[in-house]
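Shown next as structure tokens: one chain only, the form predicted on its own.
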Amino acid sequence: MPRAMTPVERVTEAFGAAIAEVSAVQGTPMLRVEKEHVPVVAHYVHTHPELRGTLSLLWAMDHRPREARSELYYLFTLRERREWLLLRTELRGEDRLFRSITPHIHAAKWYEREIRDLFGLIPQGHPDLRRLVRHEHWPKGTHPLKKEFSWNTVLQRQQGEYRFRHIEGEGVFEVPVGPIHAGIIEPGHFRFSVAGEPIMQLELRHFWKHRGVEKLFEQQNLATAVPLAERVSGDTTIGHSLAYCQAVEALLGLEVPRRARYLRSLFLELERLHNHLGDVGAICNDTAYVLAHAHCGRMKERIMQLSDRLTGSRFLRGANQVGGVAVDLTGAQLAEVVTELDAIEPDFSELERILFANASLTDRLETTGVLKERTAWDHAVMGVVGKATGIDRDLRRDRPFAAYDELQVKVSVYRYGDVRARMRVRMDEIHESMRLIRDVRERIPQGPITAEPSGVPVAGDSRCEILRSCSGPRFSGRYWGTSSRTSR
């Protein structure tokens, strides 16, 4: 029987010519594609069903001063083998133009646009090529991603209009609502064209809260930008400065202690519980089922006063760092953690029932916000979202990390697309991040909590290039310093 062919002998094979570089990035393929080439080796990529890739990130990097050109990276999701395909192109000199793939795959809409806002660099053949990041008062020519910008640029103010589309006719009205701070989305402006119950059209307006994060990240060494990654969102400390750790421990070649991951799965359940906690809370209260919404309050609020006992932060700062984690927990307090979600769980199941024996809120919920599986597919829904509408993927078992790849993990899948389903993942998911953190109290071995570098990178490795596209350009000088020459 004949060896089934990689993806990227697939590639190359269909485009010969049109692939100027093979390579690999921590073992992930990648491939440098001529830019006028790209929209079509991505639309095969999306659609060749031995293939079928989500695009899961967009991103562009500036190398400015060091070398005249940008580059585009294109991360793509193979459906069936759950691996990671990476396509990249260069934009040389000063060229500003590169080929949108929107037309081809919905997912780069917002991506190509964000580029546009942040980098300068546009999306030739784009459907909608209106401000997106950079709303209207920016002046015209800010870019704040290109490594000219200063990080502590003032900018002026000016007048400026957001051209939002409008439906006209006999009954339609436009319901604008907003800016507002709509919940985990951050500030948001929606103007609804309805005709009577149904929504027409919905125009969303969002990025009111521009922070300079990413240039701040500059400002720092690799060590000491843990405390910012870890307020990139508030309520998702572990998962944004794990990120930020594990990017910056592959760049370093760091493998970190066997503990130090058990603890590291062990605070990010910990945080999803606190999080699905107050999201299943949110859906009840919308729905005008305050009961419920106190309730699941309630239950949050132990697991917030859980972390506090556990780290000295409700939101778990400062447990993790780059090599390791920070905090170190006894067997008195892995016990305590195991007996409050052992008074928890059964508060939670009483609640499920409740819900469930509800007609009025399942009534809410069932059809409400159907979101079918091809369209969550082609505009790469992930998460909580995509696993509602029949999406099986999760990254702790399909590309573990910490110690995930020593931990089974159940992944909870409906096919519904609806509220309900949504709800249910969440619930499901609740469950399932208490069986682990159990698991991990069981299996957690003795041994150090951190490792040490043994060196620092080398500017121009790869692995540096694509790190420095979000973290800075900080890597020629000390570690562990407070101030460091740049690799420029």
Contents of the next structure:
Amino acid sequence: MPRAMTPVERVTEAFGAAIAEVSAVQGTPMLRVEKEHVPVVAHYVHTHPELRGTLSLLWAMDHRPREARSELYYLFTLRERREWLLLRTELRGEDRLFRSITPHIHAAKWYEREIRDLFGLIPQGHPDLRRLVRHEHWPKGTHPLKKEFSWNTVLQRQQGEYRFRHIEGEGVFEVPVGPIHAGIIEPGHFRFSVAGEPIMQLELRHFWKHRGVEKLFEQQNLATAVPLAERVSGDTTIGHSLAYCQAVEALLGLEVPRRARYLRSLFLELERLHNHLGDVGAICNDTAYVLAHAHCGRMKERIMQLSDRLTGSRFLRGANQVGGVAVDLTGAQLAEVVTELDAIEPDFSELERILFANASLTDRLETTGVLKERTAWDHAVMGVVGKATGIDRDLRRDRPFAAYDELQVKVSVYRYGDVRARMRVRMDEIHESMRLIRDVRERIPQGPITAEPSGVPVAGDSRCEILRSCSGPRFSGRYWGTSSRTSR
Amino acid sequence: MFRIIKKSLKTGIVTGRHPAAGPTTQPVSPEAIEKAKPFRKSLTIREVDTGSCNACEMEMNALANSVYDVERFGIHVAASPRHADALVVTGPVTVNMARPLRDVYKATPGPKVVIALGDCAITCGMFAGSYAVTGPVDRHIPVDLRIPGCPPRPAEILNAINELRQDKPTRCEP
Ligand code: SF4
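For the form predicted together with the partner chain instead of the form predicted on its own, what are the coordinates?
Full complex below, order starting with the chain above.
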């Protein structure tokens, strides 16, 4: 039998001349594609039956003032083998135009709008070029991630109005909601065009809370930016800080000791637990089943108090640091964690039985909010929502980090794509996280918890690039790092 | 039905099962206490997020769970500023949220108190100086009570609010 072609071979064979260079970033193959050919190559990777890549991330970089060029990176996760494939293209000199891939790949829509706002690069052929991050009152020509833009610029205000799309017709109403709306929740503006019950169109206005975190990262030292990473999203403190730390460690060539890796897994699973418990409760609350919400809230609180006892922070802040972890757990503390989980698990299982015996609840969950697998693939859906539609992906298993190469993660996948399936995924993951934590306690080795800092970036080329990922309960995070000896 | 009742009975009362909060670090000003006088029996809060990382909100949410159970102190969370006596603001005020914050303040009927929750709302925390952040809450609207922390623990929030309302401190059992 002939050897199966690798994805890179496939793409280079199909596009030969369009591929300017083949290289790899720490094991991930990277193809440099000429700018004009990006849409066709991306389309090929997205639709070819052997590749079926989903766009996991799309980002840009401004290399000025060092080099007069900008770059765009397209990260695809391939369907079957869950490998990564990176496409890269260059805009030389003052070139500000690139070709949009959104007409073929829906998932790129917001990325490209964001790149336009933050870098001032214009995706030609994009179907919707309204502003996304920069609300209308931002002055024209403000592109914060351009290198010449100073991080502490004081923005002026200008006049302007976002052009919402409207649907008109008999019996069609537009219901505006937000930005400040409903319970204790972050701002967002929604416009529903409804005709009776069915929603005909939903227009979103987001980015109210844009704080300029990316630019703030540029101002930090590699080792001191961990607290900032922890504050990107409060409920994913470990998720973000871990992804960030792994990126920095790869840049500095630090080897994290095994004990620290196990502790990182433990913290990440604790974080997953409190998020999932909160989410299961919230789903029940939104279907007016307040009792379950109360029980979940109580269990979640136990996890948060446990985290507080372990690390001095209910959100596990300060637990991670570059090179390892900042908090070691004693044998007694590990035992305490397991005892606590042993108390919560039967409690939660009992609640599960109550929930699924409740017809009025399950009625509201089944066939509600169905997301079809095809749509999910088109939009590169990940995480819990992806797993609920049959997208069998989990970074912990597919690209093991922390201690997941030794802990076997069972991924639960459902096919229906409705709210019930999403709730089931969360419930299964709650049990799985508890199992993983017990496993950590069984296997955790003794030893140091931080790596010896070597202080120098990877030898050789004075410039290096890395890509590190980590899957938290609510996000699948990727940090792209580039550093040179002279830079911070 | 039987199962549900059994579970509730087995669970018992969990209210107050949390570690005691340390003493409040920022003293509550006499003017704020005077201003909060009408709300001693009942206080309705509208939470406004102007750019937080959401951890502060999660702690606000935790106040409503059965462990902290703020309703026993007559504190409710309203869905609209028009129903609110107090605004709890979290996060540094971003460029995009500056106007909505002022609008919300105007929409809240007087008398009203404003509580800045978390370091971000008080000093902008780690986000101070960013092009996308306009400044702390008191740059835009008058603030009566500041609850520092990143994020402050629910018990600390509760203590500070109760101090403002001159209510007894939260009951605390092991
Ligand atoms: S004070 Fe801390 S927890 Fe609160 S919003 Fe700011 S960074 Fe998040």
